[in-house]
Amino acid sequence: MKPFSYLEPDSLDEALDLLGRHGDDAKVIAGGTALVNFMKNDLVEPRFVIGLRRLKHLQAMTEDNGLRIGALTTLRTLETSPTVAGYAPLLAQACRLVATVRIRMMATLGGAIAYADPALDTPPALMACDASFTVQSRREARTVPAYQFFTGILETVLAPDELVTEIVVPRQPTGCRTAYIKFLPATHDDYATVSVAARVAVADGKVVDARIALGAVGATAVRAAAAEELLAGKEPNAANFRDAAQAATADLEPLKDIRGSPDYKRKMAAVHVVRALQAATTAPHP
């Protein structure tokens, strides 16, 4: 690890200013599971870090058009909380299944989205969950949708001026039952091989709203559209969530690791899909 200076602003202004001055060479760190990691392997290298323990309001939820979510909020906060039980369900089941209690007590929901690693378990579940971020820096602020943000391995669309702030998850529509399924190689720590979001609303016997998404299985979690599309107006059975399951896999080109093959990985996929349809059909109405 190379030296570097270290920062620690006051504010969000202050912050922002920091990153704005420094650009490249500075990287931001919250829970700091993701960067001393980077860092210890030198991975990343930069020469300052800004740290960001003292922006105290970054780590509140409140509700205004949605649930509005710090961008410093731990997952072990969000895996227990009630209000995110009621208004995301999904995100809640996900962060459980993050790595261990100690790591979810120090991991940050904006440092997970911030360095986009495609096996991570929150990123498939905000795209289910219909989930934006907001990105402020010094020139402006805007809104990202989740399944917009992720553009490659570890890459998103944040500049080298911009922070992730808050993220935004809408409650979800009346009648929703969801799943969250990570198949995993070995212990219940690990990555996932493959892992499956599910977010399904079923009236008069028929699908009127789906959500799906992928992680593990490429460069980004990926949002499976195609496969909602299909589920439309369908009864939940299991041969439609064959089909969903067949078009949620058909364009993945998932990665050859330690974990499996690319054949493997979409098979396994294919299967989880289907699993995760029915779960979230079958379980229990919030």
The other form holds:
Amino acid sequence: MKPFSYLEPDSLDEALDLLGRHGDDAKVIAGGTALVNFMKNDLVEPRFVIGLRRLKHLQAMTEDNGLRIGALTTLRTLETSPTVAGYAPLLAQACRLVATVRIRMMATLGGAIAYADPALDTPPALMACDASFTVQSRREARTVPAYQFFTGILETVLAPDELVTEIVVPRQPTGCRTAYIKFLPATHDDYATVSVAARVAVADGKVVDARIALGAVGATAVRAAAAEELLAGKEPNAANFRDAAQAATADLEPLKDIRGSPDYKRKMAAVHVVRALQAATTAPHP
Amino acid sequence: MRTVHTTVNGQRVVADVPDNTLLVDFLRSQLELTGTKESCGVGVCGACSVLLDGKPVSSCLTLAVFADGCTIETIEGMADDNKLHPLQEAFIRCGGFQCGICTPGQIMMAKALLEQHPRPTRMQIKQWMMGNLCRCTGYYKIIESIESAAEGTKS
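Next up, can you give the form predicted in complex with the partner chain of this protein, since the form predicted alone came first?
And the full complex, kicking off with our chain again.
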């Protein structure tokens, strides 16, 4: 690992000051599970590494007009929290399928988002929960919807002086049910070959609200807005789910990697959209 | 360079470490605690697992400066003088290790498991220990070792 200066702010203000001053030459470290791997391979060579572990208030969750999750909350906390299970079981389920328990105890939700690997589990789950992210800098605080946050492989809308401080999950629609399906043909701790998050509310035999988002199917996690619209007002049956899967996957451009070819991943994405919709609409009501 | 104040296996340690030092290298090279092994180096295999404030971490992905103000537990702190920890006894009794490279990490993870779930189910053991790879035992004997150690603890 190349040399760097480690800075450890005591407050959010101090952290934002440091990012304002060193943003272009700095990387923020939370759990370290992503950044340290990059630094060990000299893929990232920051002059400054800003450690956030003293910012204890960013490790907390509060209920205030939705569930506000501090960016430093670990995936393990989310997976085991009764509050998250009540608000957004979809997010808890996605966290439960990330890597291994030790990594989930280290990795944070804010870290995962800022890392922006397109194969991560939490971004599609957050998109399907209508989550948004609070982003702060010395200049301003702004809110970015999850589905607008990711711009490319490891790229986001974050400016060099900005920090994700909070993930906001709104109260989910009445009667909605959810599923997160991670296709893992190799080992259980792997990145997804493809993954699908679905949230569906059905009333009087018709879909009244649908969210579908996919992971590991391109440069970013994607929300399948066309498929959501197509399902609205339709009966939740296999034919309509297949149409939705077609709409969700037609324009995908998956990346070729050791987990499969673009064509294979597109086909598997369609299969798993159908399965996620079936799972969501047959799950017991919470 | 930063000064790290930490407690390692119950002993207070004050050490100057370069900012870019990994916890595994701090333990092995600076403190000469070579029980902790680095194997995959990317947080997958679990061989380098140690407990930081009681919580398992991959020391190959943890900066040594993260230990400042914290306690560290490694395999060297498990035995009490010459008396092995019940988990160590169980791994010997049940054949939970062969070549031994993964064992320090297995035992530290298992210690954290039993602290949270003193009588874990087989499924809890499997889910918890999934991140600790062993290329010798086939895992059954590791699971049996942990079950055996748990049975020996007062519930």
